[in-house]
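Next up is one chain by itself, shown in structure tokens, the form predicted on its own.
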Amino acid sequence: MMRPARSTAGAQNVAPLISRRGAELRYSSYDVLVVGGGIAGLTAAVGAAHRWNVGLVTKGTLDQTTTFLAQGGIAAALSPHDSPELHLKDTLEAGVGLCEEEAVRVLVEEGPARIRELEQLGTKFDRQGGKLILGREGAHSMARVVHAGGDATGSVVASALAQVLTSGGRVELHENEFVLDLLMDSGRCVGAVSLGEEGELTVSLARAVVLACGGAGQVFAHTTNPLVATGDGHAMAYRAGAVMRDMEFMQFHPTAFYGTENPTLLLTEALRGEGAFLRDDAGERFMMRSHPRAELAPRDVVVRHMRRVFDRDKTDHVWLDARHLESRFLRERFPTVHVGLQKRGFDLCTQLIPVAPASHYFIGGALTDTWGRTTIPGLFACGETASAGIHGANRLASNSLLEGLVFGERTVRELDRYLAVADPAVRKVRLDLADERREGNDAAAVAESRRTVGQVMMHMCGIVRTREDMEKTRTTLEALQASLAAPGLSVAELELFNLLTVARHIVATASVREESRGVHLRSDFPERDDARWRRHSLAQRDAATGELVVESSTVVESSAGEG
């Protein structure tokens, strides 16, 4: 159910951030502004510009994305064997109670005619005699999940949409360009701001925003995200009020590269779709009696076990088997993981390859109803940004780029409900920015600073927690925050205030959950306790203290519409 925000009437959020120091003011002003080039913002800003005014802000390029590095493909029921109930009923599962149904009815029921279109747009999915591929993943009940280019889907689809932006001349497109902070009229979205790369400052008003701005998986030391995932979109929501929901759920993939690589490489799960197995350093397929579907089972039970025999065997990785398929099945199915492994002197077709657990998908975000309205008038959120209650309290494999599509494009469709009968223009609002001199952080402290974040939340509040580690955790990243002067207009400085942001959020609304569910693993409160945690969490900034507040909802038991 959605809560409207708490009162923010002429409140400029911006100010406590950053200061002007003198730099160029510039002004901009469309009808929809869409932060974010990765599949949900692609298909949002590509969808309103059949209509509206858009432009598109994104702080790197659109090859930058976590959309255009995924390695999974998308998951929906295209064969006739399948159809959306099953495919509801996996996603359900996988989410262990926390999903609302509504929404995820929504995802399974649109998700084949949005994959049908991207093929229109000149999205070449892999198919063998005219038919498309279907790979199976974990828990899945079926094959269903569609591939381009062997395992570069993600690259494949966000090329197919950027052409159609770029070439169309329809959207304004402002890459390498870092969103600072919404701006907020009277309880209003109205805009955002933005740094430049020659330091310029843009201010962009708009009748309507659309946060896309991906994931946070850079807050942990171990990753798949870029280096761009920093939980943007996340922290400047919370700043202007909204409500943010299930902040504690961070989905670590199983099966990621071991080494200290930040991002480290991804090796997909159809691996183990198509067989590969997991082994101990015993090389015993330690899966096989842990779940009945073995390799293949839920993300959150694959991790649950592959920590059970970290502790077991005293060591930190395993063992991810594809030696017993085909060489050149391999190569040609997963060029990608073959050809990055060889370059970290691995051979997928005769080794064993070491893997550990990474952070990969922020399930947490601000909370949307299935149109993608956040809790803010104006503002709209979609994809990883977002918090729709498709994920529950665990991602199901490739529902993600699939949700991007989904809502992406049911988010155009309202913003051509709201901007018909919105305020025809935004006026110019009054940009209580200081310009006072900032000297801002020293850029190594900064470096190290972020560096602390990721191991502290890594080892303290990472795959497994307890009270004591989240509460030294709480203390560290506090001084952490003292110990550094308000930001200089450095992307470096502010990418790290927004990982502490969010940072915090996590750790807030972990501890408070106590119990086990999903990705949220606590050894102090090792079982699911559904009599008392399955709610959601709410986390929202106090208008009056600042201060972040943390309350709970309940799941929407039926499918009734949402307001």
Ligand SMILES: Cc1cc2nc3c(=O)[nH]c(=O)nc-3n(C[C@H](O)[C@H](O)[C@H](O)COP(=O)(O)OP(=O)(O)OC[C@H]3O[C@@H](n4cnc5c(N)ncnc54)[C@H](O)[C@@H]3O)c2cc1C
Contents of the next structure:
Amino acid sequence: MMRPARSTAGAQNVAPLISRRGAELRYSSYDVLVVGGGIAGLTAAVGAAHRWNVGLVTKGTLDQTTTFLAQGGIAAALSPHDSPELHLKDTLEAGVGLCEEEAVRVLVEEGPARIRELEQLGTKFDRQGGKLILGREGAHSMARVVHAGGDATGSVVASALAQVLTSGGRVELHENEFVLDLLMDSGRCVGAVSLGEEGELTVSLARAVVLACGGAGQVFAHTTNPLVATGDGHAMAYRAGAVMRDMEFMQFHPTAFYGTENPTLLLTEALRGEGAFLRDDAGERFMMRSHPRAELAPRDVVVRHMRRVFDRDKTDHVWLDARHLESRFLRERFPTVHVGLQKRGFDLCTQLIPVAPASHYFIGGALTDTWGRTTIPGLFACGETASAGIHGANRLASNSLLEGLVFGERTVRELDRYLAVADPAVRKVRLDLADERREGNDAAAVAESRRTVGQVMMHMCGIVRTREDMEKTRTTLEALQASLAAPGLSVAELELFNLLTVARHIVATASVREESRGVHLRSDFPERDDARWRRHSLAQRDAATGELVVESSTVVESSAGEG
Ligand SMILES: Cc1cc2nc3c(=O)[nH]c(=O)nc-3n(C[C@H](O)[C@H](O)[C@H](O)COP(=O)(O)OP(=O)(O)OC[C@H]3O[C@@H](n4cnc5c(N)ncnc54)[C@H](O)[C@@H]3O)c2cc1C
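Form predicted together with this ligand structure, per the form predicted on its own context:
Now the full complex is given, and it begins with the chain already shown.
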């Protein structure tokens, strides 16, 4: 690995995160422990349970996931006019030169088979005259997005997978169980420790752990992500020593409902795919002059042009206009959005809807190969927690549900190989739990600190970044962390510490990348700089010092995206 850039960003206050604090200790043991019950975790657990004794832990219930909220659909080359090659080309272009072509090839070639399997499992995708209806979304050269229940794709798919999981009786499911940290033994991941609803701690020993904890949109104040998306999987993988990749890349969705709610309502890109426009205050369709695909330009491009309008018009939102589309069609095709807007006092069919960018998809994650293997033996990752390299610097719309399906299934195949030869489960493990009774932090201070992280990240290290702002952000985050006592056994506190960890990684890696590329926009380095920066950033905890070390990988050779 070439190491042209290296910076340290201060020691992380990470270990030991857990105070036993007199809590009851329970034990369980599995071949495979899956952490997370979204599309990636469900796919991995259902598949692995054919051969292995599997436990699945989720911090909420199975319907409290990002997957459940997904609206637009799943992209795959299913039309006779389409091909994996075209899907590959669109994905590489959207990724602005940072995609790993081998991983994208796996995604687009295996995607169609995974969609058909989902149908066999009982998912009812929307059809007309027996044929799948394929939707169009930004930066796709053709209509290739299957959807279900109109704009309720995520809940339909997740419910079908959850039904298989719970009816099969082969997976031990623990909902409302918060995983605090991974268990390590001689450099290998051997399980995890979790906190139950009654305050009890469970030590789950496992021969392999699959992290499928979703994203970290909650790091930013304006987000489409549910409250559970606090980057726990990212923070845990980092604490365990995994290499994290491309943590500076958070995708902001251009059309989230403008307001102060957390989370805010997404207005799916499929609306623009069906012909909705973006207008500025003067009513002008500003994307017409900005990109050949107008409103269907890649997301990063649309967000950049929205920013220009904000600066020019001294505003912080623009308008989504679907008034020219047929009302009945809008109500039937977009029931979630239509009802969601009604609850907020807006009518999609007759009114302009105020929209602003919101954090939506975290491209950064635990570095994996195309089989879900992280850099730690025994630790696998898939879905939004992982960085398999398929999104580059900007994710193509509707590729992430596909990512969960494809790489969740490949993780299962790899588990079969790994478990056939891996060491048996450890019988003993040294627990690095603090012994002292911790008072932790006052609930109001924790809530206030979470708000501060969100605000500072949104305004100082969000859509537009500068060295000066990021330096201030780093100082604010460090001061905040220093003001907090070590966390007690409360989910809110532990989430706050994980949010802080991820926020600091975003700031550290974004500061190092001195260029603008995809979703990473620096006003002090406005140009894309392939000579220096056609590279991934890699972040890792230095085992000896506990410091965060940021480096950059070798140049990405194979990805042809020209953005
Ligand atoms: C509003 C919205 C709409 C979207 N629409 C689309 C779309 O149409 N198409 C598309 O491709 N993508 C879409 N996306 C993105 C996509 O939904 C996500 O990237 C994807 O669902 C992530 O799946 P996942 O399995 O990785 O994680 P998730 O679905 O987020 O699941 C994460 C799981 O991990 C668990 N977990 C987290 N931390 C812990 C912990 N500490 N202990 C125990 N469990 C934990 C959670 O409880 C949850 O069960 C959308 C995203 C949003 C927010």
